[in-house]
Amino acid sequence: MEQRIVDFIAALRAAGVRVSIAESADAFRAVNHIGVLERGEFKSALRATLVKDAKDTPTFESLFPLFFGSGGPPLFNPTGDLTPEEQQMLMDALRALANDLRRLMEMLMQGREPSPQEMQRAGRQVGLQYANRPFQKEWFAKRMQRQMGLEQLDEALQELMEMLAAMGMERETRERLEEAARGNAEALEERVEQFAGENIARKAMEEKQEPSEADLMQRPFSALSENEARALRDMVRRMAAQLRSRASLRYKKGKRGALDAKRTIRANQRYGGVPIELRLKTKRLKPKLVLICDVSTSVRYCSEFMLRLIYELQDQVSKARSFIFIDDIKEITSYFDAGRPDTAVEAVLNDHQPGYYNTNLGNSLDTLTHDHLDAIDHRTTLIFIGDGRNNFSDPRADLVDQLKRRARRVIWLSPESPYLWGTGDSDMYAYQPFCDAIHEVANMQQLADAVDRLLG
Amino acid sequence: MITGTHDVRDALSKQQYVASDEISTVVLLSEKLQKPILVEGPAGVGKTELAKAWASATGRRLIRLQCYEGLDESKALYEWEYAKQMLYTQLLRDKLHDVLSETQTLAQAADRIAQEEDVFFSERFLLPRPLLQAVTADEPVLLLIDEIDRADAEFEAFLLEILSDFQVSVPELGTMKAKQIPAVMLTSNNTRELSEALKRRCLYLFVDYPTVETELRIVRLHAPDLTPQLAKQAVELVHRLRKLDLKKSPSVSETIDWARALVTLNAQALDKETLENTMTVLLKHEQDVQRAKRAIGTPGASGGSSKSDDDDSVDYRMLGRPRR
């Protein structure tokens, strides 16, 4: 059983559940107290000690039955109450059987458990090592059972019984033996099925190793597969939590400034007005953001993650208004009023599919200055997300200049590295003079750093 | 004496807490292994209630520490009572005078004072906050650290010493070790990821919304005057509401409140009028109320929840479109 639990923990780890040594030690202690008789309690004990994150529960649930399935009752040895003569008869009869059937019948008649080697051999012979899909389990189990001779069980039993009868074994004893053998055969079938399932699960785990988080953070947005993008979306929320606590720590450390006389007097009433605890004025303006996101094909991922991140961090921002553009600009703030950030971002992207080489920032800026200039005032940080590629239309950098005069800061997040600026239809050099900072955000790590600086 | 999971379940049910097998096993384990439990789950499924029930079931005093952003050591562990120290200094001035009268030089006086300074940094002037209370208590206690996810990450790190060794360090006095090992429960609404170190020290228990049967038992316990049939209808409706995409799903405590409201209003059936009047007990956002009304208010509303789910998703899209 201990080996089982060790294997199970290894499988959990392979499936991406973080289990520390201390936790596995806890699992053993817990099992010592609970015992293994009550399956439900045993399972709860393992879950409470090994799985510390609700999102890992499905993995646990899917692996548990593979390792601690009912397993089938132990094979049962019916020969215990046979007389020595009868035992001898059975031995002789078994010896007379064909070679391949003999091994099986020995197991069934004498309750000998199949050794791991025997199981593995049977598995190898049917090609179990190549199976990696859960639904293949039944099929491989069937083939393994055939390989072990379980299909010819009826004939073999009949043959054996006839032999025993010829040797003069009593009918009652024979029937008892047959019944026990059939019971054992069922147990063996279950055992095989579970073996197959377990192997397939392990194989599937080995192959499905997800890319590590650190890898994902560094992977360029342009090279994300659909799966990786999904994994990254899950990470955004966690990252937002990290950024949030960093921001709040900074906020705490940043407590300095002038004496707040009013609050100091109030706080020191209990010391008779002697100012023992000082209260300082804290001044921290949460940034007011206006995001202008390019959602054309080239920068879509970058904009998507930025939007997600900002709206997950809404409590760190006093107000955020967002616009997206491809050929023209649209305000999307209302999406976020109606739903949760992740569903809202999805809806935005669904409703605004990119066209064919039609990005036009110049035109979008024109609309922005005409229709939404009220969004930008002296407290606003204006953030552009895009690669500054305009398909050779007028960049209208003069409008960025005009916006910069109104706004507190203009920050540009570009997924393109500086040495690509100015090549082809890139107008980054035209916009550059009007930006307070330009950050390259080609991957999640850079994006997170940029947002972190923004909140600081 | 608690030996098996059924003992835990019985003890909890005496406190009117319906515990699942999972809950009773984990509680039993925490007793046996003397490890804290980290309880996670949606708001209002009875996480805090579990701690209260278990405290009174085992005759422990409940010490509760409610976490919030900015909670620090001085609020959670201890604080020096400056005012009292000051008062004592004033009152003892004459005595101090006596002590110091024999001294000749300033250095001697300072030495003399130094000999006595322990008086002013003793436990006498220590204002114990929940954590210190739990560690220094003579009688058995249960320490409930509520909504740990609201506290800052640094506070979480500060808790580690208590959770693994049941001791706290007060710089002026040294390390204080627990006289008896307190039972500890932490609750979290999972609004942020807790640190690995903290999770490692705890048993993990995820409490989800109960099944219809369990919730029905809970409602029957807390609102015994509700007719069985109505209780069943009510619980089933709540379960359907939880399937909708609501801003805030109705919690178990809200189901109980609603059941009590139904009793108070002497409701005979869940008709349209009763629902309209009491819906706000269950749902706390106007948007949710509207959505729920659309989902269940349609004629033949009892015709399966899958239909209402579809309706709901359509509504949702419409809400999501920008209004111009």
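Residue numbers count along the first chain shown, from 1. In this text the structure is predicted, and so the values were computed from the model without any measurement. Note that the rigid core is defined as the largest set of C-alphas that superpose within 1.5 Å between two forms. What changes on going to the form predicted alone:
Taking 2 Å as the criterion, residue 154 counts as shifted between these two forms: its C-alpha moves by at least this amount when the rigid core is aligned. Taking 2 Å as the criterion, residue 9 counts as shifted between these two forms: its C-alpha moves by at least this amount when the rigid core is aligned.
After superposing the rigid core, the Cα of residue 23 is displaced by 2 Å or more between these two forms.
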Second form
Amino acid sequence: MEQRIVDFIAALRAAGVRVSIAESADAFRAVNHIGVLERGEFKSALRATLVKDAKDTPTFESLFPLFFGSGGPPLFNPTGDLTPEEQQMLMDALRALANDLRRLMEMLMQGREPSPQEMQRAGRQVGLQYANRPFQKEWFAKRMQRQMGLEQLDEALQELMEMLAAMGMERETRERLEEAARGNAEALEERVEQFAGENIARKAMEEKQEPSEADLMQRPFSALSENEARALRDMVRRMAAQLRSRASLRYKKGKRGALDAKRTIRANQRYGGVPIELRLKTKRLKPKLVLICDVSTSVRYCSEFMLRLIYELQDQVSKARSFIFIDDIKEITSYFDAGRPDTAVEAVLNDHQPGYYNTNLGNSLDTLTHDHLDAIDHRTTLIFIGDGRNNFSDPRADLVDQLKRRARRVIWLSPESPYLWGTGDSDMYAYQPFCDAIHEVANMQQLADAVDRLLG
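Can you give me the structure for the form predicted alone, which would complement the form predicted in complex with its partner chain we have just seen?
Single chain only below; no partners, no other molecules.
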């Protein structure tokens, strides 16, 4: 019960009710004093300690039955008054029903509550685990009731009563059984609604909880909720500052000239190996980048965060040009010339929504080599961001080979694990021979590490 009260308080907070730690402690003290046997007093104790504003009362009233039940009657077992012969008739008639209806009718005729496992299985079958809005409760409850066969109750009862009549059961007994089954069906519907509402409240509560930064960094892009994606966007600027500090430190070392041990040893052979003349490494040049980003639905988050990171680090890059593609390629560099990275990325994604057209990198590469080949020269690091899936179109790996010959290096950032390469419409194995490096970037930590290596 204590854990249930804790979950109830968390659900109130998730719904916008302000409940302090002191008020939570008051609630537990009140429950310890009053107990849970008297439902009305128990509810009044929680309301008095947890609700301080009248406008929060409807929220409390809607969530309370989801966590502590509505006080409805339990399922009733009507077979206690049957004679052994009548019980045998009922068992025989139930066994004659189809499998899907037999399970339901056994539950209703024996007054058996559904087990938590049965409720969870019915919930999973209708996708309840993805519901997180209170208004979805009735819709999912109806779907679960349909999954359990409650929509076929009239048909099943009629079939069962006809079989019992054929076996010789008296009419009065049959009517009593039917009435009890219908009463149990109403109680079962109430249980299902309560189960759906409680699960939705728990899901909303979990999504409302602020994840730690460490968790967010490891969370796969494909599993981010909208709240988590928003929190991750807020972290990008701080992350860019950290990467900038590391890159600046490396740049200063390069500018000052770090010791080149091999060249120093070679230069001092004539002095018997005594390092009289030092040789320093030449200073590092800032990279020139061209980004080609897949912004289809499956890769959109990865491309978004990559663009945000790179353009937050513009001072570490000598020049950057960016292109996006779904079925064809478009240059988006001008967006970043006109505004800050966060507003530019938002505008790019708003202006280029994924539609019903298929991803086609082969066609996009054809346009790039035809219209924008001047963007790539011997100083350019060419970066592809995508999963290499072409919907079974020609991947045009020959054009990647052509671009590699012009560029300094080709880097591919893929949100997909190498285990998935070559499956379905994946053409990653066709592109792999022309890449200097391929990094898996399924989460923010992997993406930050890849950018750090890029600037190193």
